[in-house]
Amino acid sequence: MLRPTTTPELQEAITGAWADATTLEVRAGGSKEALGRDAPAAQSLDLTALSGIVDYDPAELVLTARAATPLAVVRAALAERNQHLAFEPPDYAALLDSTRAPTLGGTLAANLSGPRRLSAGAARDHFLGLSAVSGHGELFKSGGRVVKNVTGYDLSKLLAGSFGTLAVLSEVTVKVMPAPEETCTVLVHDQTAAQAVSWMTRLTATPIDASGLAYLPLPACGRSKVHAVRASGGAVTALRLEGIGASVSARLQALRDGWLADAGHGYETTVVDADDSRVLWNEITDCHLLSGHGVVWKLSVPPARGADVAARLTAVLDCEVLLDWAGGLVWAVVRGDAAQEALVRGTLRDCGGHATLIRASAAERRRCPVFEPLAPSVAALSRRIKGAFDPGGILNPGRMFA
């Protein structure tokens, strides 16, 4: 195992591996080792020592940290100044049966975002700059501390979601935002998935400005620590409001005067306070409401098609679904050990979505495509990019595609 403690040592380690044609498994915290194809490499490149906040300027809303800095450390530093990572990075450790802690660099490399992606954007939208080492040992930088400083190719957007297959991040700069002053969640009980998605998608076009919209079926509600959700006795549609106190109160009143009456049609509604709201959305973010058994798929679809895709899934598979991002994200837990990828991806016909296998056995992750298969033209472009950044194919080989 290679354990560089500085960026020059990282560069030296990768240069040596490239010269020796030694493949490297890149990892920071290791919480997402089971995410992606199972493709072991000859050596492990452990970035644990590349940790710590390098610079934090609350007034400029920007933070720079070494890639393996734990998310918990970043969050604690931001909380002291009433700021946060607005893209709400998830922690999939429990979902992937890991005891390791997620890192800032690993989160950006996987481009993982939570429920607030609906209003704040994806992780890559907050990724301002980086220092990294390519697969042939070249140290390069891209971006800066503010968006207007970025010139040339915005490589942070390219490396976000590349799962360490193009270059190894050593230092990253992200945009941070003021934490909301107030938060509350409105629960609408007993809607069907189709009713919930119709209501949620219409709400996204209004000034209500919800920062979270999710549909939780009965089994998911039963796993929640929030009493109002757990004791609902049926499905729950959750809507989160965040911001300054006066704004949250005004939008909540607007909901009560119009949109809740429209959504309800006799359905019961409940408003939960800030503490319960934070617990619930943490559960949704970190996938704690999903079953602990079975194969887990993450399907990204046009929000208006979320209920349709969910219905197709449950019609052809023994599975459980949960909808986030106003219907744009469908979590599916397929019972059993088989990924059933043909049936899962078949439900996406005619809707333009894509499916990613999140949790499955190592054998299944070797056998079937974990990520949505690329069109031939896109695959050819991806190979050219891989060849430019990692000509020897030593960085996480086979992690994304065979």
Contents of the next structure:
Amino acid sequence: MLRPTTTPELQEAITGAWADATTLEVRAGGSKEALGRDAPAAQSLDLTALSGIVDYDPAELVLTARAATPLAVVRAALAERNQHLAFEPPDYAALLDSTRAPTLGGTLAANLSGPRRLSAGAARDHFLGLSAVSGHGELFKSGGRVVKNVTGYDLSKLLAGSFGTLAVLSEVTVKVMPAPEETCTVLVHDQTAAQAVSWMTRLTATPIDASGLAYLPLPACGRSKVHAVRASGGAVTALRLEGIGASVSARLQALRDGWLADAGHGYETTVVDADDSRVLWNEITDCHLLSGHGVVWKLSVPPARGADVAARLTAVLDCEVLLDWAGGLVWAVVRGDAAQEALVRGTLRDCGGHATLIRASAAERRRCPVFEPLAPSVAALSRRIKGAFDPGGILNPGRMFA
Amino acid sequence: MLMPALDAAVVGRRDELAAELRRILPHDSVLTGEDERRPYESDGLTAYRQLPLLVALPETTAQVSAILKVCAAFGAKVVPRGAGTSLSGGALPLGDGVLLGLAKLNRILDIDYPNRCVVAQPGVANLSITRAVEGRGFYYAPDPSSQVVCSIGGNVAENAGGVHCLKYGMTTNNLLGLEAVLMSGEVIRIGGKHLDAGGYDILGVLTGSEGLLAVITEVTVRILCKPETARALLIGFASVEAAGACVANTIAAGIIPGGMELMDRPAIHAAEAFTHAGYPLDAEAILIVELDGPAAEAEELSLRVADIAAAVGATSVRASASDEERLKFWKGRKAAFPAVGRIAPDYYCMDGTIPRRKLPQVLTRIGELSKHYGLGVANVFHAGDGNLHPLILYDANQPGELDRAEAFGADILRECVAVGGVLTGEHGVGVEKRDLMPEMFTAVDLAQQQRLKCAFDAEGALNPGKVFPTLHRCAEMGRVHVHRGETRFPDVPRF
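Form predicted on its own done, so how does the form predicted together with the partner chain look?
Let's see the whole complex now, leading with the same chain.
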């Protein structure tokens, strides 16, 4: 195992591997080692020691940290100044049956975002700059430490979601935002998925500015620690409001005055307070409401088609679903060990979107494509991009595509 | 400005190339005459002019693809152009290159309210998207000041910004999908109406690539529901430092305004004389702070910002009482560039971004440079995100003044980088800041960016002479090993 403690050591390790044609498994916290294609490499490149916040200036809304800084450390530093990572980075450790803690670099390398993706953007939208070592063993930087920058190609975007296959991040700069002063969640009970998506779609055409819109069918509700959700006895549609107190109360009133009635006659509603709201949205972010057994798929679809895709999934598979991003994100837990790739990806036909296999056995993650297969022209371009950063193919080979 | 050496072979085959292009396009969509080509000789950076070899005006993606194939076969360079409003020379033509004008691809293809997106061809004007959806209460957030004319395809190429970026993001944060054509003629489609395209974020890296990687032929943008209300504050300060402190304290208090613009004394006076917006003429600096959202939120936040302003010694605070008054506050700011154009024969607009806390230091330095170069300067500043727009005043008819203005501008950008900022916040590198790239990036950094360019365009035919100060052939890039910041090919021509 290679365990660099400084950026020069990281560069040395990769230069050595490039010279010997040794393939490397790049890992920071290791919490997502079971995410991606199962494609073992000759040697492990453990970045754990490249940890720590380098620079944080709350008034500039930027934070720079070494790549393997635990998310918890970043969160704690931000919380002291009432700031946060607005993209709501998830912790999939429980979902992936890992005891390890996610890092900032790992989160960006996987481009993982939570429910607030809907209103605040994805991890990649908050990734301002980086230093990284390419597969040539060269240390390069891109972007900057300011929130607005168009100097040169935006390599932060390209490296976000590249799962360590292009370059190894050594230091990253992210945009941070003020944490909301107040929050609450409105629960609408007993809607069908189709009714919920239709209502959420209408809400996004109003200035209600929800920062979370999710649909939790019954088995998911039963796993919540929030009483109003757990004891609901039926599906729950959750709408989160965040902002200053005056704004949250004004929008809550507007909901009561009209937009809740728009949910349809006879639906019961509950408003849960800030504490319960935080618990609930953490559960949604970290996938604690999904069954602990079975294969997990994450489907990104045009939001108005969310219920449609969910219905197709449950029609052809023994599975449970949960919808986030106002219908644009469909989680599906398929019972059994088989990924059922053809059936799952088949639900996206004539609809657009993509499906990623998030939890499955290593054998399944070898057998079927974890990431949505690309059109031939895009696949060829992606291979050329890989070659431009890692010509020897030594960084996480096969982690994304065979 | 040194550009790549003219390819005499291509210039010699001009008529043959025109004939090939006319097999793809109607006769009059290939412009060969000097008078016809003249309107394309420059973009928004009018200091640079160059007649293109030919102009091709396609109307479909298939035509774009066919044109690029022909150009690739001829070894001809291609310069894509949207509305030609680039302030960095991104669409400056080449004497041996085809200027690919995308203005005829000007239709909105789909308005999808349930999925909150619009699919448009690249020649559609930025503001036309908002106009098409505002009847239903939606808008497209990025609003560069040229939004009436600038094209959405050009916005993607340049990652255009505007005054609302801090809260609503730049172009890159508001895109869902793209169709683009590679120099080989291959058409790629990335993303769609869903979030986060799978695979490498090619959409993200194409955005802001300044026409060097691919030609954008279709854009899917996210549209947002208009905020319920917006309220603006017009705040005067006795010093730029006080205005800067107000900005920092507002953000430190957890407030992200929809817009937060700073103007210095020369900019205030020029704008007031031009628009009569009611700006305080005794102020050294003004801030326009716009708070949007539900009425209760805009109301409460404007009170909080007014308190913050008072605490740092604001000399005047006015809150807009009506939408009409709010737009009046903005009118002066939005017309700042033409207003400055009235107080000097010419102006040169710079575009660096700095950490906001460095604002007083940078403005002091700009003042010193102004004396040194003997040229006036007015400053407007997207204060929320640290994006500075100094307008250097000069007279192009006075020998040497343009050169001095450019040297002054370059010094400002060097200062931006020196204080931890960047060369360009929203206007792009283009030809304008190309030779300053080594101020910010090492040879290794630039080599990695050029390797990416090679993955898209191995022959370097798409918009060469922009962004990179040194041109490497791709075959060479594979071998270039940059050692301690020095490339092994120090004699490769810089242009």
